[in-house]
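Next up is one chain by itself, shown in structure tokens, the form predicted alone.
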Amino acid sequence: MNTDVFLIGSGQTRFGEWWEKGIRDLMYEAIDGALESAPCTALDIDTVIVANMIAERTNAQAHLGALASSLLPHRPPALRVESACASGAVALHTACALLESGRAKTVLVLGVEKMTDVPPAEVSTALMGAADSEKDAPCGLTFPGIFGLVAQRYMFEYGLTREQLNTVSAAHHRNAVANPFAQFRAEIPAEKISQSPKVADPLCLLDCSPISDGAAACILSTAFESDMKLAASQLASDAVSLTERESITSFPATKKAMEKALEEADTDRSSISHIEVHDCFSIAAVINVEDLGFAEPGRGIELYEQADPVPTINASGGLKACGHPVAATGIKQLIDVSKQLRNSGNRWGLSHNFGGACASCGIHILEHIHV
């Protein structure tokens, strides 16, 4: 980083299916929670960076960054940022970027998603425009299937046996339960997850992120200051179809960033205690922890099969067990590692959040600094 950009508040909803809720409700629920827990004032804050994807779909509203600001009293400017399932990830990297560049001294980052007050299968379309609208759409493939097409791939080229698979929703869902923010807070049987329903051959119903509500919200500042510093904010791209990548068990834009957000925060892997990875579906998971090189290709399940990876993995339960509104995800990660390093002492922990098949990817490095 440029400067020393530091994350001084947090805040959010808890994810799951908020009913009695509006979009509105749950951004002042993070917001809220964000300055509550800062050294700042609401006065304080000179930028407003929304991340949502799919709110003109799914609560015929646009215009989130107007609305976030419109919640706070003197009402700053304010942006919106999209970039489908990697939304707050890149939302997080706009307000690096400015104030890195002395635009903004002190910004809120909020990302907010209502997803159920849909039928699912009009959220499922919605979140197709994270793929390729000619050469994806039209076979009739969704998300689910996509990455059916990955385990089946993966599975073939390394021996990955669908038990071995069912130890990584067993895994998120029993880290969950320590977290008051999760969706789902109980355990559940590895057995169990393969006996769910089918969804997309070898992908059943809890291989899969669920359809989610809720917000999170962070101020980052190079004005105030925290025991949590921001030492990288890297993206990096990919095709949009997996017509067009070389290999389907690998995800190149996960490499490059990972190498970048390792240069930027001059660390290396080994010193990262704690990651929060982009499990959209359970084999998101296995190939996230190869490309992040923290296993060797074909072997990231070895580190479920462990009583206490190191890295930790999820302790928040990912995406599996919190929950999935989108554009709060990226955000709401990064606030799990800066929980997960006050409690440990550690001093480096990664964000990995990345859209569609991981077509765009974000990683934030976050150091405790007082260790």
The other form holds:
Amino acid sequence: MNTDVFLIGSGQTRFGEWWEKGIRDLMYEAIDGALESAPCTALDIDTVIVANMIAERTNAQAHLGALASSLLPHRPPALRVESACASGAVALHTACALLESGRAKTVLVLGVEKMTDVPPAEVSTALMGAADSEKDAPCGLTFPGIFGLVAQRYMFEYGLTREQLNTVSAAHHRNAVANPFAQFRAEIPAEKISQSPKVADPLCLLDCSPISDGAAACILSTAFESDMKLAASQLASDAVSLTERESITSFPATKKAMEKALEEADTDRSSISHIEVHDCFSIAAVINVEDLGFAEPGRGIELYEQADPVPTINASGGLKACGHPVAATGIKQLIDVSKQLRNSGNRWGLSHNFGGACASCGIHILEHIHV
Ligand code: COA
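Since the one above is the form predicted alone, can you give the form predicted together with coenzyme A too?
All chains and molecules follow, beginning with the one already shown.
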């Protein structure tokens, strides 16, 4: 980073089905929580960045930057960022760029999505905006279908069994029991995962992140300090369609962003104690830990088979159990990593957020500096 950027405040709604709340209510709740935990006042916010993917389709609402700004007394300048499910990470990155350039000093970064107001089929169609509308959508694919293909291929290449894959969602559900912000807080035995209804072979309902409402907000600042410093903020991109990839069992954007992030933070992989990875589907979590370099190709599942993996993986419950209001996820992941670092007293943690089939990827590394 070109300057010290601190995470000085954070707040979120519980993710879930919030039929009695509007998108504005969700935003307000997350902003309120962030301001309450920060050493600054609302008037110190000089820029608002809102991450959102599909509000035009699910809530007939665009212009979310101004809408969020209107919830603050002085209505600071605001903008909206969209990069599919990676919108949260890209909004954080945009905030870092403004802070590093000196254009802004204290930025409110807010991710929000309210997905349950329309039928699931409409949500699926809207989410397919993250795929290639000429190459993927005409085949009738949905995202569970895309990751079903990825899982089929991964099982063929590496011999992963359906039973082994069950450990991923089971671990995420187990972790979420302790997280009051998670959508699903019940432990689910591993064998129940593959007994849940089939969605896109071999993926079942309990391999999929759910459709969720929720908002998460972070306040990043160069003017106020805290014990959580942004050590790296990196993005990488890839072809949107899987048909243009050399392999569908590894996502190069994760590898590229990780390499740059470790370099920027001036740390190494083995120093990282907590990671939150983008487990939109169970198979994605397995691939992510491999692409991040915490396991060899084909062996990511071994981390899930350990009782206490190092680093901890999705101790929050991940997208699977916390819920996945798509643009709020990347911001919520950073909040979770900061909580995990404070609880453990460890120094380094990482959030990994991707859009589509990892056509856009954002990695943030947090440094807990008073240890
Ligand atoms: N995990 C756990 N429970 C889930 C769930 C999930 N992913 N999705 C739904 N449920 C629960 C619901 O709460 C509901 O329980 P209830 O009957 O006790 O109320 C039940 O399962 C059926 O839910 P329903 O809403 O009818 O499911 P659905 O068939 O409409 O949708 C999926 C299920 C998996 C297809 C949907 O959640 C989905 O499309 N997920 C992927 C979203 C996605 O692609 N995100 C972007 C990733 S890149």
